[in-house]
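Heads up, the chain below is alone and in the form predicted on its own; it's given as structure tokens.
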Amino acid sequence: MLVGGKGTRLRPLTLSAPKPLLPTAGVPFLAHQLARAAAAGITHVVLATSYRAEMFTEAFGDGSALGLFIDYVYEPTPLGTGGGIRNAAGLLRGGPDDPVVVLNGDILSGHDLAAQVDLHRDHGAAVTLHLVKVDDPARYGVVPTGAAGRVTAFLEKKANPPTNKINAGCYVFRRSVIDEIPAGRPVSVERETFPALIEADAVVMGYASDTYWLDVGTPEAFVRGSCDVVLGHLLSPAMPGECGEALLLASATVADDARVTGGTVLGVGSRVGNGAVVHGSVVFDSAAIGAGAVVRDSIVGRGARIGDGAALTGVVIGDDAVVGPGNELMHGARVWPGVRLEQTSIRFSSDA
């Protein structure tokens, strides 16, 4: 699992924790991927870390609590997707023809991972990619395939692409292919490894599915992903509770006349005051939402305070920040950790 990125698109949340460890539907995001891996029969996982690497060990230890054995490898300088995979090769098990599943650490997916491995084995493939269809393929590099699902090319972003199938960030490699990736330098699997395999007439397969899939790299997608799991749009064995309109973790409290809906998560010890509305949001541990406040489609960081009557729509509030009474923050605004916005009637939007 590739978990070394800095998650800059999710700042300020990722100033204190790597993106794969941000709380998502009640647990660290990566717990959902690890649970899926275990459910597919995987027993050994290597986490390819870099940014805040020590936090992964603290979160998951040896993996025994999840029914897994977890190893860790550190990447001191960014090596790209291919370089990160190659950097983990020394900890892999099995023989040269055995399959190795590689997962990007920022993807929520409901596709059948075991079926992808079966397709890989059945075709004796060098690599098998999970592919998904998107509404606007011009925004992505696309992956055309032949009638039998064999990948024929990797095409960079272009107008009028020949297919709407894109690389979904889950690969099954033949172990020997990983060993052939150049070591000690940055390598892109999309621009270097996969095109070279196709040029050499190696079998590169596409496993296409139309199940749930989401890249959670932006605040909007992160919130959506967490809410979708809570609402049951994507079932995850890692979620600590039943699906429904809200997930309240231990000692979270909600005033009797407050409303918490839309797949919202309230973290441990968080509080929602009288008459407040919290919809489709992620509220981290020990945060507080004041009386009459309205929080929609937003992220409220650990220990943050939202004042009485404040209104948040589509914003990110950093850890221990304070949004005073009467503030209105909208449309992508971000408040850094520890910042205090005093009482005001001024509206703020990042579009302003």
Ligand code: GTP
The other form holds:
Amino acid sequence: MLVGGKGTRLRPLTLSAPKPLLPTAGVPFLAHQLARAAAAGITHVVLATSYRAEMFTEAFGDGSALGLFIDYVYEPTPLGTGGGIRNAAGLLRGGPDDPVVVLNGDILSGHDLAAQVDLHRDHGAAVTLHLVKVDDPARYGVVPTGAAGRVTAFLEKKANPPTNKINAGCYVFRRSVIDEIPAGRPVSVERETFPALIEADAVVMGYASDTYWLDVGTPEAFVRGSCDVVLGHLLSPAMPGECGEALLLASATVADDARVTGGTVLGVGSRVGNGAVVHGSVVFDSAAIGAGAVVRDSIVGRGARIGDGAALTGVVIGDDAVVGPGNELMHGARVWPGVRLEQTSIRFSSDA
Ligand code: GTP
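Structure of the form predicted in complex with guanosine-5'-triphosphate (GTP), given the form predicted on its own:
Every component of the complex follows; first up is the chain already shown.
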């Protein structure tokens, strides 16, 4: 599992924790992937770490709590997707022809991982990529396939692409292909390894699926992913509770006349005050939402405080930040950790 990225698009949340460890539907994001891997019969996982590497060991240890053996490798300087996979090669336990599943650490996917491995074996492929169809393929590099699902090219982002299938960030490699990736320097699988395999006429297969898939790299997608798991749109064996409109972790409290809906998670010890509305949001541990506040499609960081009557829509509030009473923050606003936005003090002459 590739978990070494800095997660810059999710700042400021990723200043204190790497993206794969951000609380998602009540557990670190990666727990959902690890649980799905275990459910697909995987027993040994290597986490390819770089940014905030020590936090992964603290979170998952040797993996025994999840029924897995987890090993860790570290890149002092990030080696990119291909370099990260190569760096993990020394810890892989299979033989040269055995399949190795590689997952990007920021994907929520409901596809049948075991079926992807079966397709890979059946075709004796060098690599088998999970592919998903998107509505807006011009925003991505696309992956056209030919007869029987064989990948024919990796095309860069362009207008009017010939297919709507994109690389979904989950690969099955033949072990020997990983050993051939150059060691000790940055390599991108998307830009270097896969195009070179196709050029060399190696068998690169596409496993296309229509099941749930989401890249949680942006704040909007991150919130949506968490809510989708809570709502049960993607069933995750790691979800700590029943699916429904809200997931309340230990000692979270909600005033009787407050409404918490849309797959919201309330973290450990968080509080929602009288008459507040929290919809489709992720509220981290120990955060507090004041009376009458309205929080929609937003992330409220650990220990952050949202004042009475404040209104937040589609925003990210960093850890321990304070949004004073009555403030209104809209789409895309991000408040850095510890920042205090006090009560609105601008007055207009007509107010007097
Ligand atoms: P952004 O900075 O917001 O683009 O996020 P990111 O750093 O996570 O990059 P991206 O979303 O492209 O990465 C996809 C996956 O690969 C994530 O799970 C990353 O953790 C992982 N990843 C990206 N670069 C590296 C790297 O250099 N080494 C390792 N081991 N993993 C990486």
